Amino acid sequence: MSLIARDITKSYGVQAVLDQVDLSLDKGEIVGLLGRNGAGKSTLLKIIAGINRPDQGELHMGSNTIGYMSERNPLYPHMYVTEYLSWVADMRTITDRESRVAWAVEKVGLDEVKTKKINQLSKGFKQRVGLAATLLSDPDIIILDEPINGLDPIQITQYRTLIKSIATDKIIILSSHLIQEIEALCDRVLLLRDGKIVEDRALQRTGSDQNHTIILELNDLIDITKLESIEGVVTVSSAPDFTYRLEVQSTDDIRTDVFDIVVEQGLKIKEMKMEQSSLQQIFE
């Protein structure tokens, strides 16, 4: 299962919103679309969902089905939860309506409120209703536009767990302008700026970040080639006051190797710290 977009371009009047956007997504990925307000996130998601058409470019997704939950999450407040979900199932001509509604209610944790009217629900439960409606047809690709907007910290944590639980055999794309949310939930991030994807990087969910920097301050000069010989070290640069910057590409923690080499050289470490690569740096 995959989704491929090529040369997606969209303008409204003289304003270019998307400019030759390319992307390729695979099954099992939770992909975060990060960008400031007005960067083109919602426009791109609507084009992928088939709501809007691009001015040029093409999408390839085979026979994959799409579920889309918009930022505003439009609901009918006067309807009961299961009544609303049943209505959505009818609109989508889902044949096994009752079993699918029961499945969606259980999947997103709506059992305790399923007999309540939507206008009686908290913001967090309303978001769950929207997600349940999105999941009813069991789509292969799930698009969530600002899904945690307006949730409190407890609701955000619950929503993260919920999204991760349904991601195994699907492609999930979610947009946000909150860096910490993308880092906490996604496997991969696409940074959209002025209608272009300017960064596409994988996010490490466990262990040390694959790309990081070690700042090393010693009491004297060291042979840089010794540091460069450590497996995973890409480059070593020096700065005043016997300070060295090691750019590392490895999931292993190499600080013990650094320590051993420093000791072998008869030197002492005044400070050694590891800086993880940060989305904040590329976002600014």
Contents of the next structure:
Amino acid sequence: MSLIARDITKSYGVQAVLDQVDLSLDKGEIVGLLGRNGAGKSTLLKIIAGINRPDQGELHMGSNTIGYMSERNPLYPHMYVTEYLSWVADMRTITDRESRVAWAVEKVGLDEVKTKKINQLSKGFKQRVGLAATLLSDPDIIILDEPINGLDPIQITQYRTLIKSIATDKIIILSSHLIQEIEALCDRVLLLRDGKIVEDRALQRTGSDQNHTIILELNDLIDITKLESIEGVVTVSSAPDFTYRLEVQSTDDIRTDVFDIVVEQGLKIKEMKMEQSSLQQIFE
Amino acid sequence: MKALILKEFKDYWSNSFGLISVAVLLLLAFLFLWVFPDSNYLSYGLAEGDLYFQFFSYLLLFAVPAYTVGFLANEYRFGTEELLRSLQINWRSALLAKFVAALLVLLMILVLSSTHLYVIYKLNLNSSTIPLAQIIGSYVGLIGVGACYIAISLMVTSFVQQTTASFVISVFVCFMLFSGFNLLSDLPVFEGGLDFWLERLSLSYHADQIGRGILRLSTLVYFTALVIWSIWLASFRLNTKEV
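Having gone through the form predicted on its own, I am curious about the other one (the form predicted in complex with its partner chain); can you provide its structure?
First the chain shown before, then all remaining chains and molecules of the complex.
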């Protein structure tokens, strides 16, 4: 199961919103789409969801089904929760309507409000109704546009747990302009700026970025190939003052390996420090 | 489709607007037909349905756009236009559902107001029988005109999102179609030429024909074409619109 977008371009009038966007997503991934307001996140998600058409480019998603919850989370306010979900199930021609609605209500924790009208619900519960409607047809690809907008901290935590619990066999794409939200929830982040994906990197789901840099200052020259042989080291660069910069892509702390190699070479460490190349730096 | 129609119909009655608007319409009908001087049946002097049908033709000119624009304007208001798209619902089906639901509301208004007609004919001293054929003919004409008003209001609302503006424009277009062309045909400049066609372009002409028991193929084609064209145009507009 995968989703591939090629060369997606979209303009509104003379304003280019998306500029030749390429992406490829796989099953089990929670992908965060990060960008400032107006970066093109919602436009890209709407195109993937089939709501708007691109001016150029193509999408390949095979027979995968899509569930989409927009930023505004539009609902019919006068409908009751279960009435609304049943209607969505009818629209999606779900055959075992009753059981699917009951499953979705239980899954997103709507039991206590299922007999209430939607306009009587808090923002958090409305978000859950939107998510329940999105999950009803058990879609392969779930698209959530700014899903935590307006939620309080407790609701955000509950929402994260919920998203993680449904992520195992699906592709989940969520957009946000909040870095900490993406870091807390996603396996991968796509940074969108001026309609282009300027960064595509893996994240640890525990919340920290697995890309970092080790800066090493020694008393003499070292054989760089030894440093490059450490698992997770992507590149090593050096400066004339025996300072080495190791770009690392690993979830493990490799500083002990670096230490062993330096000692093995008969050298001394003047200083060794680790810098997180955080999303914040890239975002800014 | 059934689920869509049911939802639309229930939506209409789910808020106070639905009930209040129908109640106000019925009250207006009562006031005009029985209370207000000059327009009431007692001043009219004839216990026939003509005044009733004439009055309703004009009442629906305002009433139908007033409640029909809400069927689409509420989708814009609640942002559910995007929801319908995400559910991959065909706009043509959604519009047809709205059309049918609005038509059901119209039928309810007409059924509820038919008590006036019953009383009118019961007051007729010359005859105790009710001319059913004539009444049915007039009702068919009224429903045909109402159906056209609904389709036009939906079409206008698909282009104009602002509720008040779409209501005003809908009333204008409906008025032009109901009697605007008929009035234009009376202008001397069209005499002996376009006046024949202008008259036939007006809904009132076709409604009158049906009321007199004359149901022509051209009338059926005119009503049907107007409804289909309006729904098609609205669906084209919504399909090509970006949200």
